[in-house]
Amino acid sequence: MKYIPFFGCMMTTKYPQFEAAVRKSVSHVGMELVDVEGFTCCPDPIYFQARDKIEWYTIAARNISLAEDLGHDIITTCSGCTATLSEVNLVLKEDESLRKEVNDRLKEIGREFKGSINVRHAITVLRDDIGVDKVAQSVKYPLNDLKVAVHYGCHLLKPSRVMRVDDPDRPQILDALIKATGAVPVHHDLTLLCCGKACMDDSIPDRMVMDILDTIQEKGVECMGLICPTCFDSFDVKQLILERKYNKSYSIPIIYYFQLLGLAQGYKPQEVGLHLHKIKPDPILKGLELVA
């Protein structure tokens, strides 16, 4: 099963420990990635849209057409990589005439969409081609007891049309493939709150994100799991910043679902990338030391 993977910008440079994660927990499920060079950021589902949505399209264009050459559909690892690349291939796929006025800019870069792949998350790749079951099947020290605080996210979900990754409302994706390692998957009241990164004033993203944490506390959970770099940005650095600006104190490690599915497929957590984390998951590894 090959695939092309879309790492986007933010992965690649500001948490490359993610692409890192992923690339070495697919390889144990049969999953095998072609890489594409000349990919450029999506570009961003929310500024970038809002300020040329024309060209906005163009570019996501120009990012599906390098994978049209190989004939591969593209898995993406982001929810905003996701949101962009998705809902542009459905658009163009619909739309015969902006089809055409985009082509007609890419014509002047000797590229073309032609609207023959699929854009889709690699979680959902993991359910439907793989299969949960041989997921849990690659993992050789389960995370037994592990309690996982779930964080969907807006952008992997919404708009359910072009996403079509579960249902908006009752997601159960990533409690299936958390699952499958092991962990225990928790929800909270807030499961399904925004992060609020995309907002302009700073102190709504900080009400949202204490209001989840505070939420998540209550559980007592070990960790929160997620599967957007975005999101991790607005929790895992952001605790350090409520401290000295709210007095508030946190301590929940966050971590990306390939994380979770590598340390229980047997990497260590320096190969995962655990130890670059703000907020350091040492009780979390001091356990899995003990079941490895």
Contents of the next structure:
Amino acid sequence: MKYIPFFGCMMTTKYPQFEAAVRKSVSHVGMELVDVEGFTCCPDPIYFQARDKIEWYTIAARNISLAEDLGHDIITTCSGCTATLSEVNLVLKEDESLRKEVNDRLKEIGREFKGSINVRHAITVLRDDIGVDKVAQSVKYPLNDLKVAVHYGCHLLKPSRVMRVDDPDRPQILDALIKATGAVPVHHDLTLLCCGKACMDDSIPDRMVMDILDTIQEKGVECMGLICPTCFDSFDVKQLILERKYNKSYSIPIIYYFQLLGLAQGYKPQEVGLHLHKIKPDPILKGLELVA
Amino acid sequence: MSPTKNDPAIEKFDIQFSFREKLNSVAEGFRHNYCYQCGACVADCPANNYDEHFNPRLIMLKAILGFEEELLGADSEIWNCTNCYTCSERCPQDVRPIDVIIALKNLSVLQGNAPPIVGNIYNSVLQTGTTTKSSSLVDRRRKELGLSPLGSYPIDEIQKILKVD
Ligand code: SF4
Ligand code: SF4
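Switching from the form predicted alone: structure of the form predicted in complex with the partner chain?
Following is the full complex, with the preceding chain placed first.
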């Protein structure tokens, strides 16, 4: 099946290893990615939305309209892009007067939001269109017994009125897909806590992230698996910041879901860019007998 | 429980009816009117759990009563919301407190009180189409990972639909 990938700003520049992991791994489960020229920032669901909601709708609607021209659904790979594009797509489909206001602006560049496609995070497509079984069948080197602390992040699941992906209080989707790689998903008390990235006062996210990392460390879990580059920012490079600021000591590798899947399909760690992470995953790669 | 119990300042406050119209002028700036102060949005609010000064129930109450300066001022607590949307899941009245907080942020921007990052992100999208910068290092990394180079961004189109003066 054909899908239009929307990789966004962060993943194309700061973390291209995630884009590479998605492109490589989904080709083994029958997903064909059709690239579209001319996408911009989704735009950012926190600060751009805080600035002006109508302009936030308008830029997002322009992006969606480019995909509508080709008639395939958009798949998002960043929870921020998922938040913006899913909400705007739904709200503009439902609210006729808002759609008209946005389309009046889009007319100036000869575009129109029609409401003819859906926006879905790539892992939702894996579960619903491809099927967890087929994902498991693409695995050649199961990540046997690798313990992965699951981090859902907020915007895959909430607001559930918009996302309609899973129960936001008892989600299963990422667990099922981690199991498909042969790894063992592990939950803890703070599995569903936010990474806090949007808070203005640093001390709030600092304490949230330390609580999560401390919990994972106490449980002896080998790494964390997640689906969002902003959450990744909050846990990977942030471990170094927290070490300096609070005299902590962490070394918990943070791995994007499609990197786990790619490894299990037989890609080398470098091919999915694991060497680019601040917290090097070498100990778990050795355990899996994969050379770093 | 008295709705004003946590905050003595509220007991002495005269309701500012004019604030309702202001908040009403931005998208979603009416939803707090459905709030009956049950507090269901507070227990699982991570910003509240990590900083008791942040309280979505009280923010809704202050919006209803018209605490304009406190809510829209430069140091307003509204900027500590994590945008996690848990309150929207919990609220029995479909207030969606986060959406009211975003409406308050939109008003704060109009009054020139938003933190600098809001304008920085906006200007970056306006001028470059993106919020991150490309560089020769990015190009090299993309190449090593087997990715094609980044294309250009349609900045002229963005500027037209953002109606910059
Ligand atoms: S979105 Fe709601 S629950 Fe989350 S931090 Fe903001 S007010 Fe609290
Ligand atoms: S849960 Fe809803 S009705 Fe109850 S205090 Fe919060 S916003 Fe108001």
